[in-house]
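Only one chain comes next, encoded as structure tokens, the form predicted alone.
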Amino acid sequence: MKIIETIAELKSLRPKLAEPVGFVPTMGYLHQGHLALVRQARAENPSVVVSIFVNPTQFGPHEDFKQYPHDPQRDLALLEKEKVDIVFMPPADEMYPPKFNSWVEVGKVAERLEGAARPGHFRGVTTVVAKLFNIVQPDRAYFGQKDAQQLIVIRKMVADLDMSLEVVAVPTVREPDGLAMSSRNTYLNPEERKAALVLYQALTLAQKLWSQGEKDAKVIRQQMTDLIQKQPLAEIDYISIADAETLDELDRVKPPALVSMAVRIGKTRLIDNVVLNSENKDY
């Protein structure tokens, strides 16, 4: 396994790699919802990259970037057990020299959700991921459905831009209570991550209500809001049913429909999602 810090290293190495080569862009921190993405290119792909880079265009200035966990040693040693060809591990200002101010923005569905709550934050998430697919060229990329308003945003840059890779989703991995793996759970105590799992509980309250034959969006929303507000330690960002290919919020439930929310469990803000579509099953 390499690890290679400046771009111009990459490159001179990227046509050494065995075809294809899939890619998983991450910020570190790895648990078992970013092995869950290694593992999965590592079977597709006679090699794979992926990169740790805690983004700062993508955080807002009250956000938790210099807060955001870290440990690479860790990491790396996670990655050379899944036999991982690269880790690119450039420095901010490798992929933000001093004179940067070049920006990729995909509109409406980057506006929505995560967008509307987080300005800005698809601007620089689609900015470093263009960056990143331009350094590594991957013939295909891993992301994961728990953040599927960004696996939509991606997929939908690649799409308008042409790029010439398959962004391939991967499915939410759980904790064996349901709580969706993310590096910010290690901000939540030991009352508050009990708390949290009110957001999968919500969730699962939506699919039974779908597969029960309940096509009101209002109806699924309220309930799930009631459900989520009895937990005291919890406070509703949001709570959406969309298409989950444009993210219009919907009035008369029709598959496939991205069902999301962000919600603070104490300080700590989790978004958690599930699609229904015509098996009643996540994608």
Given for the second form:
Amino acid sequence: MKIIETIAELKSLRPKLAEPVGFVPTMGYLHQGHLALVRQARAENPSVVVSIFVNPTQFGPHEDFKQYPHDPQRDLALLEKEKVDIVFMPPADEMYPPKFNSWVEVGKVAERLEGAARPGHFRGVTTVVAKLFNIVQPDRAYFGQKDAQQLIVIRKMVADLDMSLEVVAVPTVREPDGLAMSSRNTYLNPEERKAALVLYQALTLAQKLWSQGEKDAKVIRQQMTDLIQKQPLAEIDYISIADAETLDELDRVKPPALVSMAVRIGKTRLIDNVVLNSENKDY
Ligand code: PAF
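With the form predicted alone in hand, show me what the form predicted together with pantoate looks like.
Time for the whole complex; same chain goes first.
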């Protein structure tokens, strides 16, 4: 496994990689959710590149950029075991030199939900992902369904800007009790960790109501809200039931519909989602 820190070195190695090249962009502090992306990339491509870069431009001024967890030695050991070919770990000024001033913005689907709650977040994500795509030149890039809106935004960028790669969605990996894997779960104390289960319980309730024939989004949202509000440590940021492609909010649930939420458990903001479709599976 080669560890590369500069764009020039990666660009000079890229033509030597067997194609197709699978790419997994990450911010490190890897968990089973990331490893599921890496394993799928490994199974589907003769070459696999993983990036580890905590992207400063996708964090707001009062967000957790400075405290974002990191453990590069552990990450590298995990990636070595998965037989990754190249790990790209650029320092911040390699990706953003002093005069950097070009941005990628995707519009409407990036302005809602996480985009509304975290202004500038998706501009940072799409800019860094576009740069990484240009540097790595992948044939396939792997993203988790856990960050459903990120996936939708990146798909839109790839389509609108005619980028020549396939975006592959990988189902959310959950802890045995249902909590979606996230690097931010490490911020939770034991009491908050228990309380965090309420996100999955609310999503399961939405799936149950939908499979019993409930089509009124307001009824589903209200029952989810009531359930979450019973948990004293939880504070709802948003609950959305939206078209899974446009993110337009729905009055009547029409599949595929994305049920997504952001909930604060103590100081930690967690997001999770499910897709309501005819089979009630992630897409
Ligand atoms: O999902 C993430 O970890 C990040 O948003 C990404 C895609 C690596 C861009 O920084």
